[in-house]
Amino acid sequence: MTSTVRRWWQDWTQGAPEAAVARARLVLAGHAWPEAALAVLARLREGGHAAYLVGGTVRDALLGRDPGAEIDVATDLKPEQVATRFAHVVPTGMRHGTVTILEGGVTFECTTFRREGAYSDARRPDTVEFTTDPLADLDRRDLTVNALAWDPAAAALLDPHAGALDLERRVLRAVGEPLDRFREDALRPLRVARFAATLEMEPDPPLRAALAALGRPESDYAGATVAAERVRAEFDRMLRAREPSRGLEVLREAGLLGLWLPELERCRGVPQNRFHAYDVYFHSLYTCDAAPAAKLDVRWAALLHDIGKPDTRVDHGGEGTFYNHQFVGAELADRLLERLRFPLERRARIVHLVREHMFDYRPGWSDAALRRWLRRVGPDQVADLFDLRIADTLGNGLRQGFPTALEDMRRRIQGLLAAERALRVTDLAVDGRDVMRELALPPGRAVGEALEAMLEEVLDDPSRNTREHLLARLRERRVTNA
């Protein structure tokens, strides 16, 4: 083997940046780009202008990942020029060079090549200077794996910071000085943790050191001032990863987890008992990993299901007990989710799962007991609670396998639901108008109490849910209360 061939082979196998770019170019050239993307780029290039697919769109194509709902495009055209070339354009951020193009059923976030000034608010640049240089535009990106630009027409890949090589090595590395990137946008440390989870990559030592510097008590890091909605969105993306624990651990090791999720961070080092191989913190992380990735709210409930344990732990000779931790945890979870500005419906659903996750089904439960449990948790929540219970079992580290009692419970629940038994007051054969008429009551709490009392009777014996029987019971109640 000649020295030239040997050097080429070493570059190819050991990961020289040039070789990584060559391999990336082959992948991108063979990628099935949407026709709408090619059409948008062609229209932007008309008149001798430049246009590239950039950032996460290129990165995800190289990783074989779903690009998501938006395609990222960059051009030397100014925003107002872009707007004249397309029929459907949303002026997302014209001042900073961003417009949204709606074309062929696809959404494109189009930015003008730019240089940026200082970030006094740790979110947006104070000044933006448009440029015709795509490399200057890539210099302002946060991570090397996001500093990529691809022109499908010319089969040209711009990779000034060796992002293609970092993708192959599964390494997250900052463009330039990491602390400078973090000071520009205080959300970026959380983005790094999210990418560590979703891309299954590791921050390189300088990036980890910069994260740790932000987490020190003397740091002036402005992460606490980031809009709660942006923080929530990043955690939502992280929790969709195959193993969210990877990103959460990046934050904890840097001393940053407590900035946003202090209720979870304080679970670290809280011992449990012989039924768990891990402390409360790691059990929570692994339970989250084991929950279905497609059920985001179940993932949140899995992550938070035991945050009430530090406040309820009682030691009995080295064995911890945590009576009523689910109720304490539900209150803590409610405050945490409110702090992160969760929509009310999502917040209520997650808190409900945390509160109800400790159900202790036994084969000896009567049908009436099972009906009462269904009434309390809601039939539409059963599947999510089962998923949470299975994840909870898998997350304890003892390799106990599937909780078999759930299969018996599932079978019995299906039978009860198929029989169309009354589980809510709305399932009763009478309603509030009947109560008000028979008991001579005005609208109010007493009407609801009467309906609840009849539901309790029907839960014991579903055959009593007839209009004749319940009206008779209301008349008896009127006589008794007279």
Ligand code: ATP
Second form
Amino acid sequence: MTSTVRRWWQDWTQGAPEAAVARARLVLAGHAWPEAALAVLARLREGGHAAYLVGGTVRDALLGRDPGAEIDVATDLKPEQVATRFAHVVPTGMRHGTVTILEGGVTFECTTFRREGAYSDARRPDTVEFTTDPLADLDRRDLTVNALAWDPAAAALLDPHAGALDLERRVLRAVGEPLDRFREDALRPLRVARFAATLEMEPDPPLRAALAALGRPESDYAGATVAAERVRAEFDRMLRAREPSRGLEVLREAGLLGLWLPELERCRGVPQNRFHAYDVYFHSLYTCDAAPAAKLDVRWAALLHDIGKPDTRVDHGGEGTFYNHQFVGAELADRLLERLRFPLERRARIVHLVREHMFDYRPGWSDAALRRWLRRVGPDQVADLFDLRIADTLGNGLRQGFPTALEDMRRRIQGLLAAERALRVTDLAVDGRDVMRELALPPGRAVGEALEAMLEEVLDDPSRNTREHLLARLRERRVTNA
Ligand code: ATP
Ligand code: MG
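And the form predicted in complex with this ligand, for comparison with the form predicted alone?
So here's everything in the complex, that chain up top.
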């Protein structure tokens, strides 16, 4: 090895922060930043001001992840000054130094460099002190991996807390003393859990210890008082991760899960039966992991589908039965989602999936039974319910594979839906004008009766709902009537 390579290797293996910074600079300098981002930064810098990409934007670029919906920018300009430099701005939180800029179809969250004062309510700082020092601004951020700033024009990276190295090691570490940081903003523990899931990183031992300290019975941690909307937003992001179970487990291990999702926490240790390898809690987590990440509400339904089990368990010599747990679970889910202030429509959709998740299809079901089921569930919900069922099967840990009865059910439902498309007179391939013309009838009851007669025929055999066939039938009628 040449000496350079050896030094590089030593830095890598010994994890020198400077080497990590050097590698990060290479990645960031080669990153294809959106044109609009470079334009916004240039605009902010006019007149000798400072402007950096910060937070999740820099972090996600280094991780090679898809960027978030908003680009995070920080500057020494005051919010009012920022607002005057752009045509489309939203004064999101001027007092705290946040302006939203809309530029080139991209949304920017622009914050003024600041230090934060004391927090008396564990939510918002009592005072915000603006500063021109970007390093002071990075000190107030929650995790080292979020405390990076990048200036693309100067190719300058600020990394005062060795966040670049933590990104490589995949470690979540607090900026400064974790317990102090949690006292400032009670949402931060939940953010840690969310990032553990979305970034697939582990909290370092001091951060874990601090989380566990908050979870002890004697702790005065104010987690339960955080605004429900902020809590829901964090869980929504967590549930979009590849494996939400990573984040949920961080909370449970720290004794914090019960603050927000007590209905789920008490599933831990509730034993099931020979159809399951896991207790109700882990089954719920793995079902959630197995549900499609792009279907957030199916993910929620998967997480909550069995929360009625602890209340309905009856033990038969070690084997559990859980009759009606779906109805009890739907009630519990409804209250839980109301508590987290879910919009009504989402709440109804998730509760419906929980209530209907137990369908027990057999190929022996009659068409009438299947049609009744379809009416109750709603044709639009079938795909989600199937996704939930597949996840449920994957989440029992027995590796039984795909539930094949669902394939048969899906085929039959498609057939029924196709047939039901001709359920109403208005769905027929002919209309009243055709009837009047072919039968030489004036408008009146006889026209309706002729249409009804054709509907009967089509219900018996949906393939007859063609214009050609129905017109031929009308002509036959005319001949018979004449
Ligand atoms: P996302 O990918 O969800 O956008 P993010 O890390 O970018 O994650 P934002 O809410 O966009 O999160 O915040 C941008 C940055 O501001 C964060 O990376 C972090 O540095 C800082 N920040 C945001 N919220 C907090 C908080 N509650 N406490 C401390 N720092 C925070
Ligand atoms: Mg962001």
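Numbering follows the first chain given and starts at 1. Between two forms, the rigid core is defined as the largest C-alpha subset superposing within 1.5 Å. Model, not experiment: these values are computed from the prediction.
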Under a superposition restricted to the rigid core, does residue 60 display a Cα displacement of 2 angstroms or more between these two forms?
no
Just checking, between these two forms and with the core aligned, does residue 25 shift 2 Å or more at the CA?
no
On a core-based superposition, does residue 413 travel 2 Å or more at its Cα between these two forms?
no
